[in-house]
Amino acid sequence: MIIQPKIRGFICTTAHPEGCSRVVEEQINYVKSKGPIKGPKNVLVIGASTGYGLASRIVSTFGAGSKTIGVFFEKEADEKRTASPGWYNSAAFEKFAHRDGYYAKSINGDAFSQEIKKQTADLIRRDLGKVDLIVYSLASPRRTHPVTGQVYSSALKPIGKSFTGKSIDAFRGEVKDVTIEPADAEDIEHTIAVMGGEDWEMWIDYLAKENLLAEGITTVAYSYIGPRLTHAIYKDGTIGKAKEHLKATADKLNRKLEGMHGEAVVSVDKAVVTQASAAIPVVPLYISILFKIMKEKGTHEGCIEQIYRLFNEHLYSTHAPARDSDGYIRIDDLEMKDDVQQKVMEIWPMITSENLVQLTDVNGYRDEFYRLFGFNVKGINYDADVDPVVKIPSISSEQEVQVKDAN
């Protein structure tokens, strides 16, 4: 199959296995170039196939030599479609980890479900005994509650009043105004149910009940706050309410883990191009401006650079980890510097379709988006015939059947 990108709105419906593998390898090589770090022994990453979750698995393995179990919900290729990029990422990660002699196994299925929690617990018990780091990095638009069976769908909406602001179509190079109507009570409830901390707490409670948490357990979830420019649609919107719930869950988990000398923390990370962020109005334009400024200053970071810094300078540093006044770890510190945000605010009102390329790094934004799906990667021949079917060694056919039955 000759695989080319097919863009629909803010989604690419194809992915390239060799391109995804090369991107994973680049992240591994970055970690290796930085040298070994102190870190956890046995790691569970929930939401391990893309973005910050994938970066967490790479840093754990190739930075700290950890054994990792990754949980994700991705699609394998069939005769008509490529696999999802997360499937190819995970296959590549396992290939490189096993090549270098590291333990790495994966579970593919709905992480919100009780069945996948049980499968994960059984694998931890059999292979690792206990885990000392749990990374919670799920990004899903909907959730089926494992107890009630209710299906919740998240909403990207402001609260209290409608919002109108600038956004871009990055692929057409067009700047346009968007108006988003305010959320109702159900929108808020559903977004909290999907993107808040309830499932994170369910995972920790279940693994604690199964006696699979090591003494001194650390668990970290990822969040974003962003600048005042995006607050109406993000921090003060439905997503913001979910992120508040996530932080409240961390505080609650801290109390639960106190007896084990454990800790639950939320890391606030920098704006990056992800499938999720591409769907949020205003954010792609903000990221395009931010990238230009931070690249010019030499402070631009992607997921892998931030997670390496999170492990090395905060979670497993030799000094007391830094927290802000609300208890967050702030890996977005370089993004939120006053001079960076002041420059963003100077450029923002000037942006038009005509000067978009000159005043922003929209080309860089677009390139990063393509790379999420394995495209625009140096050294890959996209005109060559490639087999879209790639297996993840640790996912057995028996598990695949169980996952299908569970869903």
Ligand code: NAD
Second form
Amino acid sequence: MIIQPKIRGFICTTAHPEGCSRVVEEQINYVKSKGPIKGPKNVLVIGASTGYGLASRIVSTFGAGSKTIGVFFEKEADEKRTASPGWYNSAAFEKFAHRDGYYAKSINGDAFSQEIKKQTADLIRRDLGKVDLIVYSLASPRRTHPVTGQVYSSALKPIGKSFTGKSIDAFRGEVKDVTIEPADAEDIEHTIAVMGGEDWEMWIDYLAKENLLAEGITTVAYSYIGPRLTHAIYKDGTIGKAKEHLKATADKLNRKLEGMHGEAVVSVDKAVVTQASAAIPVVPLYISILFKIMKEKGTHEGCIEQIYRLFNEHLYSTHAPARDSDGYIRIDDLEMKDDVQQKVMEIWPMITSENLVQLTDVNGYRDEFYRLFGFNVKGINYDADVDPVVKIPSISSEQEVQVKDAN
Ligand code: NAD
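May I ask for the structure of the form predicted together with the named molecule now, the form predicted on its own having been displayed?
Whole complex next, starting from this chain.
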């Protein structure tokens, strides 16, 4: 199959296996170039195939030498369609991890379901005994509640009043005004149900009940706060309410884990180009401006640089770990610096379709977006025929049989 990008709105419906593999390899090489770090032994990453979760898995393995189990929800290829990028990333991740002698197994399915939690618990029990780090990095538009069966859909809306602001179509290079009507009570409730902390707590409760949490367990989930410019749509909007719930869940989990000297923490990360952030109105334009400024200052980071710092300077630092007054880890510190945000505020009102390329890094945004799907990657021949069917080594029918046998 000749695989080229096919953009539909803010997603790409194709992915390139070799391109995805190369992008994963680049992240691994980054971590190796920074040198080994102290870290966990046995890690569960929920949402491990793309973005911040994939970076967490790579840093755990290639930075700290950890054994990892990754849970994600991705599509395998068939004769007509390529796999989703997270599928190719995970296949590549396992290939490189196994090549270097590391344990890495993956479970593909709905992390919100009880069935996947049980499958994961069985694999931990069988292969690892216990886990000492659980990274919760899900970003999903939907959740089927495992107890009630209700389907929740998250909404990205302001609360209280409608929001009008600038947004971009990064592919057409157009700036336009968007108006988003305010959320109703159901939108808020649904977004909290999908992106809040209930499922995180269900995972921790279940694995604790199954006696699979090691003494001193750490669990971390990811959040975003961002500047005032995006507050109406993010921090003060429906997704912000869900993130408040996530933080309240961390505080609750902290109390639950106290007896085993464990910790639950929320890390506030920088805005980066991922499939999740591309879907949020206003954010792609903000990211395009931010990237230009941070690249000029030499402080630009992607997921892998962020998570390396999270592990090395916060979670497994030899110094007392820094938290802000609300108890968050802040690896968005460089994004939120006053001089960076002042510059964003100066540029923001000046942006038009005509000066977009000059005043922002929209080209860099677009390039990174393509790279999420394995396109625009140096050294890959996109005119060559490539087999879209790639196996994730640990997800073979044989492993499924073994896991079933162990039950
Ligand atoms: P992403 O879209 O790159 O990754 C989402 C992951 O969740 C994938 O591995 C996907 O397979 C998995 N997933 C989704 N639904 C699932 C399901 N039902 N079952 C199992 N796995 C499922 O997202 P991301 O941007 O890396 O976001 C991860 C976290 O980081 C989110 O909490 C997000 O809010 C936070 N965050 C993102 C940014 C950003 O700019 N992208 C910034 C700060 C914080």
